[in-house]
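Presented as structure tokens, the chain that follows is alone, the form predicted alone.
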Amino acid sequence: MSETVASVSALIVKTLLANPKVPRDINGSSKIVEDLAFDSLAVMNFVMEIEDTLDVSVPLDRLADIRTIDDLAACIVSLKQAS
């Protein structure tokens, strides 16, 4: 299956909503640190969970440029297409 940014973003939102501490009104444009109140450890744990789910590895240098859920989705789609 070829993932799209929209489908990966939806999966990320679904995964996030499984956590009761995450606001219920998140979407692709939600900022991971500001809107979700994730600290750096929470971001790393969350990204590792998504990496395991989608069988992809997000390099740390790419992670530094990710601000929103859609940014993360676009990065994952790009990495999967490159592999």
Given for the second form:
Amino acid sequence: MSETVASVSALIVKTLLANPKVPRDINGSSKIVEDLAFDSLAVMNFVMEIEDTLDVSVPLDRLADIRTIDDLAACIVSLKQAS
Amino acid sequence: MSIFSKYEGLASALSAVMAGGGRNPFNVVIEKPISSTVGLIEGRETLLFGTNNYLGLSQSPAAIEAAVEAARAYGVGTTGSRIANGTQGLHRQLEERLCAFFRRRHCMVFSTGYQANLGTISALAGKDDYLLLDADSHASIYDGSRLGHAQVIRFRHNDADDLHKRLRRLDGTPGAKLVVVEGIYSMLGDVVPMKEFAAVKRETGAWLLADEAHSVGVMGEHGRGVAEADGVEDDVDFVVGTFSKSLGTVGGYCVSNHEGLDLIRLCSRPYMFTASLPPEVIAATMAALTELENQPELRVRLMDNARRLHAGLQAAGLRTGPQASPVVSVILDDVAVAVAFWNRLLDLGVYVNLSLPPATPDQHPLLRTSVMATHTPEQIDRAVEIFAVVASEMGISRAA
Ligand SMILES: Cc1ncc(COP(=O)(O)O)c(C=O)c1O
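Please could you give me the other form, the form predicted together with its partner chain, since above is the form predicted alone?
First the chain shown before, then all remaining chains and molecules of the complex.
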């Protein structure tokens, strides 16, 4: 598995930008709830898309600690390494 | 800073819903039920199409009599928890009745359906276990997952392949995997493909819990729910349900053939740390269960009514959930339109539930209706007619 935090973060940004409602200027340090105006359900639904792309499941309790896109990327990389 | 300042967003959302003098949809008062299908709201007789009282049993004369007798004989409350002074003979009797009805060996009765989910899910899935929840699960299932300490993974709604994929990712990890599905989903009335989930469960060695809150008394030849209708009861390890829908009272339960269920009585906080159901509720529930068992024709009438309402609303050009089931929801796009539609229905004498995102799937507002076996065809046609009038007043139809 060759994913790095940077590559996963780039992939998340790309996935998010496919949604026209998401601000155009997001990057790895954008805050998911504050900067993207996602509610908890929207966060869970978008994480599901990323999970499919990267073939990983992110347990809901891990989401509680995630603020930025890079946090999510780091969490996914650590889950992939553990599996 | 006020302790309530974090709810400013909520307050302004509520003001928006009530803008222009609209009602507070979350504060409707049914002054008095006149029958199972008609209630007095704002002083007017209003058709009830949003009660979950699928068989009309909240007004069952037999259940009412049983409640009165039990209150006379035993008093009106237990003043204690199931594990202390709150288990009376009646509680045991009801658990035995439910075991017999579901043909399962063990049963726990809880004080509400909400607590039944909270109490079974949080206790069954422990620290090293995994809980796999349908994305559209009821709040009580999500809350159960938060009360417990398992790792929680969501799978796509009603998608057994997606569940399979997620279970496969957990291959080789220690810990039990508990899958939770609902029989009929409460927002759109869509039914779980239980056979498919049962197959995944068998193949992967996961455990399966089905919340049949909306499907017991409604589906299956004997009313045991979707697991019975699909012929896969042996694969469903735990059935959770409520008395507050088809049985018309209040309370919840879990039934299972696993002996371990009795241990859960000693570690399930929502079972242990709250008062048990009062005698009159238990007695009324047993009487309602007898009616449910002895009157299979109620289920036939209920499904006939569901099909009539579903077809009628579709013919009126409204977008509904995918299946005719006792929950029939009209799906709209815009919250303000949904709120105005809902107010107008009530003006014209039809009460339905207004369900708003984020409590709804896909961010769509819903006019959620529920049907009863006791609705007459005329009442259903009248409700459909009023829906059609409001839709045309507001310029809404699927074609538009
Ligand atoms: C699917 C589902 N499960 C559980 C519950 C909780 O049941 P109760 O309202 O009886 O506590 C409900 C209803 O509110 C429900 O719709």
